[in-house]
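Here's a solo chain for you in structure tokens, the form predicted on its own.
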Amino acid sequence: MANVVLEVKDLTTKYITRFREDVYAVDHVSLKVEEGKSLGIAGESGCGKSTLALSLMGYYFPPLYYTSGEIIIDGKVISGMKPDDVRKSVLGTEIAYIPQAAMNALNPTRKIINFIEDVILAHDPTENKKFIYDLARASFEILGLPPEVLQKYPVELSGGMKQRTVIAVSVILRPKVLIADEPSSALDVTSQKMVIKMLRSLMDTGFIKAMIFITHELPLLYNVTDDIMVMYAGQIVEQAAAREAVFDPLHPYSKGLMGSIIVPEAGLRDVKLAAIPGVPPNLKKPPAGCRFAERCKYVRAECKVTAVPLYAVGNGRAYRCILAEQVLREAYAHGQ
């Protein structure tokens, strides 16, 4: 049986207003993700995929608030610790996290070793430089990164290497979960598919035991991960292996998210871009039952009523919709 790095378990968590209005941005999430494995999590701008992203690193801070749940990582559960315990045994050992604009996390005024000694010494006091420059050199060379780049600064280097660049630095302590949220937006094609490679390439020299990848783009989950989750409200609506969830997605909003993206793999190419009408709901009021209902041209009455749990078909694959496959699948089939 595969080992579960990271485990999370019903999982909520809510930001808090200035006017004090509780807004679920995380609500009720569970996953798995086994060594060696990349989990892709997909969605438009503010269903709450980078704010399960910094949940998941157990460390809170206004106006993000833990609620409920358990995250485990490698069989240790983080979520309740104290911050400062948080922040000196979990970031950057236990898990690690690329956030958006990761290529302004470097501080312009000093160089890379100086960054990576700052990384270093916050988690142990007592070690030397020489062994902090021998530690980030083999490092660098192991990722494919020239060791010249340690006595650059940041200005001195282009996007797609300061990209890269953040990456190593992120995952010089030998995190077991990295997260990387939406990694390759703000660069060109050459760099993207150099920042992809080298993210592969992370779990292959043992960098990491496995990594969650953040983006709204599906088709790129597809060539980096295994698994796909597609988050819509604070929620899972589906969850299904990386080909299913691009090539077969079951909920309505899966379906409307890879109908409204241009991509060039076989097979999708003739697909009529559809835009999905409407906006997500406000998490401050959430409604009572689909929270994708005002947006689905499947709606029925019952939608409206109940809260929709997350039903299993097999294959470690699930959606959050009252409609039976089969159902959903003659509706489009149909072109209806």
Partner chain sequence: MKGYRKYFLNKLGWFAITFVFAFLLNFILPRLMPGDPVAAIVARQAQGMSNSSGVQAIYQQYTELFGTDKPLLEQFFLYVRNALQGNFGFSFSQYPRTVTSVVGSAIWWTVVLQFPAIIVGWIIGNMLGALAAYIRGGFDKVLMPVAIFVSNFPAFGMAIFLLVIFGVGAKWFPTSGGYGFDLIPSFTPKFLWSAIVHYQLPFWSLVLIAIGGQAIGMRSMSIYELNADYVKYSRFMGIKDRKIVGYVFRNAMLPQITGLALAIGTMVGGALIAEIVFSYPGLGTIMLSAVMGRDYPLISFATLIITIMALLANFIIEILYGFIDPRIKATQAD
Second form
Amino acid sequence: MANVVLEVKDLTTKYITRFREDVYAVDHVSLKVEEGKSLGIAGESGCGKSTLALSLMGYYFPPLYYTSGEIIIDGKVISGMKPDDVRKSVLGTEIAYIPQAAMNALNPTRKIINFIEDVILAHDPTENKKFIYDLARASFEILGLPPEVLQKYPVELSGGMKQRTVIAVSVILRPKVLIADEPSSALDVTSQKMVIKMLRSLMDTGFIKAMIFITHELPLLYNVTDDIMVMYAGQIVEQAAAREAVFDPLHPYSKGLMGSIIVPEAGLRDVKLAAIPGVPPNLKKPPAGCRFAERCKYVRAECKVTAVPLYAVGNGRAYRCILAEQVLREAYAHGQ
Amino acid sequence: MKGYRKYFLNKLGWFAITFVFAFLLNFILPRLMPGDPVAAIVARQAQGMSNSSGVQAIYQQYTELFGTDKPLLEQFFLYVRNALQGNFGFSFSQYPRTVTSVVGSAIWWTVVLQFPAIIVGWIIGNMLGALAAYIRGGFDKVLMPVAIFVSNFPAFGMAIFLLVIFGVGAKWFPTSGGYGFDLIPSFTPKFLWSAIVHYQLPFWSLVLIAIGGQAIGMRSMSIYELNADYVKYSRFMGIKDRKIVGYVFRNAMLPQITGLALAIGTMVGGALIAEIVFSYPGLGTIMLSAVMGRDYPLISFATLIITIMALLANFIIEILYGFIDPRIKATQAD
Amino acid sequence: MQYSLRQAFRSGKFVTGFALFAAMLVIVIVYPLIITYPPLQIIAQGTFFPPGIYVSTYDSVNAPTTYTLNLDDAAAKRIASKLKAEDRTAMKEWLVAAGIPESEIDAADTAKLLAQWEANYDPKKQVAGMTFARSRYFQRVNTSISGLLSSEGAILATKAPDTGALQQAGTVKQTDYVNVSEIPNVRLLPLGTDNFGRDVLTELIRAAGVSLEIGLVAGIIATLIGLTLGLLAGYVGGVVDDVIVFITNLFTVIPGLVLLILISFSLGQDKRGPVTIAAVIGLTYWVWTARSVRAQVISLRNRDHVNLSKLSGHSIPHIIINDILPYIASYVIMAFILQISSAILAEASLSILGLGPRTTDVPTLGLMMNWAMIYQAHLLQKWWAYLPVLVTIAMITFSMNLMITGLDQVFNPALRD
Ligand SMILES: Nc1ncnc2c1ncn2[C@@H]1O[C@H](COP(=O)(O)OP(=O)(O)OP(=O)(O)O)[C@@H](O)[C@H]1O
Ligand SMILES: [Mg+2]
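The form predicted together with the partner chain is what I need now, so please give it after the form predicted on its own.
Now the full complex is given, and it begins with the chain already shown.
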């Protein structure tokens, strides 16, 4: 059994809106990532992927609040730690995050090297500048980035270079887990490839031990990650190895989502979101039964009565549907 | 540094172009009015007030000096030649003073009043706006409506309020003029003290107006920056909030500087009117008396000088901005 | 658009601003229908009559019915209004100077004080060390209080047309009252009169109306110019864009007020009607609209729906009207509201400089301000001549800015609280 780098047990977090309503955007989520593995998270826009990523950091600020559950990184429980301690000894060192809009993630009026200094000094105020510079330079070299970048302002970098710089800065303290939230969706194809290549190399070069990769682009996920988790309305609806999730999805939502990826034209990418008719439920008042019931082709009366648990079917596979594996597979075979 | 030089030259060129353009406008606008060119203004005045032959002579002199009865192009060259010699004619209403001497004695009052007021108002306004954005809550809820109200209040209204409350009512400060009416401008302590006392009301009325507008601008800039992606990212890299607030305010401040450069034209206009309320011996008051005395050469020259002052202020701010914002140098470099 | 409007009405700031503005509009429209005095008519002989109800003295004396009311405090009030505390101390001072021992004088005892005064005061008496002005003051006090305590009425007399002899026509007793509603000539001047002797309230409401019209006309002109230039620059791009940006930048740094001054002065007083002034303001104040429209259009220009429209071969006007305008409508509306309020302020500034509309046909807020300043209402503490004008200007601009702030928060969610 490989070493588990990140373990999340029953994590629930909520947004409190300015009208004092609770939005449970991460609802009893559990997951595990082993050393050397990567996990992909997929789902429609608004299903809570980014919120999950933020929640995993263990550092909460309004309007996001921690409700319950446990986050364990490399054997260390970080949920429940004091925010100041989290900031100092978890963020950037245990777990790092590449935000969805990485293009704007860097302070536009600060040179890259100065920002790196700020990051390192925030964790160890005694470090000297020379050391920091050497460290940054070495890291950039390993990651194939020109060291001149260090002396530049973010505006002077191209989009792809900015993205790769953010990645390099994120791993400068060698965090154990890296979460990349849609790191490539705003880039052109060449830059996308470079970014993906760089992310995959991070584990080989020892910068990180495990990675979580969030994206809309399912084909990409299949190529990049070992496992895939599908989210719907704040919950996990399916967990499986990448190959199984893509080619043999169990949950009707995954099926709909995966079915819609095989679209011929890249220009029609946005169409895929509409491929499943209907809209996700309002997270302020989620339905009592299966949250997908409203949009499900195979819906039955009992689906809407009680909440559906996540059924484990062995081999790390799980799905959240009252229908048996066999029934679903048959339905899919006939349906399409 | 190369980037900065390029930026500087760019701005300098722009300044020169606007200068020429302002000069042209100043020449051509009065002459473009349908059926009512400068010649007509001069003639009208000559008729209206020709009771004394002396006045008649002044207008004659002006007509000759600027050739207002000649074709437009010729007039223009005359105008340029005279301007290059610093000759803008005599003031109709304060003959035999030249307009340059009338404006020359007023301009310092305006400069010393307006620029410190705008700068102080800018600084205080930005601090309040940043605080409102950062603290939010009660402070914000009180400050913002007040700031909106104050910034919408016309500059002359603020001037009148201060004048009535602190000048006429409480009698803390004198109500008009730039110094005691029994004094002659000089560098004696008595005169300086009088000038300082007279300075307060006009100064603070301009400051208050500037504070309102700047506080609103800074607040929205800061709120925008506080929500920027780099704030979230910096937090998740473990950087302390204090440091991040530093980033945010620096970044929010920078557009405020360009905002100031853009707003300076409006501010100068408002301040001129406020001067009138206090009968402050600056360009605004000069302008009023020129209008009253139908003193065409004086109006023309005063507007030119005010425009140049605004252009210059704008230029200086942009030059400083280029120094402060690294993005300027960066984007100019290639 | 409809949705945005509904959103806007959810914003407290917008609703407050809108309600304020609507209330002002209603007043400006309804008031002249009810009260039809000509706004520029000079009714008062003299300047700055204070606010109040003006009752014709002649009509009160000749009122059809006189009523007798026995009110206990009538005499006391009458005396109090004539005999102020400072007069009492002054009287005491005179009496002391005239040789009455100080212990015998009680300034609070009105009856005794007046008796002593009547017994001792002699206008011809020279008191040592008293200035001429001071002795004149005592003479004035003396006339104003003479007969104050008597309970006799005053006699009304008429002059016989041929002989010029006075004939008693009646008496007015201290207990006589008239009912104001029976008096034909009563004029309410809630805000008094101005320096020319005109009813300030009527004038003010008309002025607010004219100023709003000026704002509206100037706003429409400025918005149309700004919108056209912004659309052209943003959508057509290329050389057109360069030229327009150049012009816009020029007009940004040249103070708008200076241009206004130059143009207005060159126009000459008789050509400056309110509409002309509005047009001139509109022609100089379009810069900000052009700037922001251009920026918006540039960001829209390459959106998918615009590209789609282009591919389908729609003409430029069609694309602009159907695919661009709806997206920038909210900004244009905000800019328009802003133009209106800045045009009203611009008119006021111009008028204070003496370059406002010609003064003969209509009042404007700026002109009223100008008159008040020229006649020094602010230094003479005639607040009713300038304060209501300032408050009106502030209310107009404040309500408009509230609307803009409200809209801004609806359209730019980041600014929300
Ligand atoms: N600041 C907030 N306040 C209240 N609710 C929020 C906030 N941010 C997000 N939400 C809600 O939380 C839910 C999850 O949002 P999240 O950003 O995690 O989705 P996502 O899956 O990352 O979507 P995308 O693919 O578009 O990035 C959404 O329903 C959203 O409306
Ligand atoms: Mg997201």
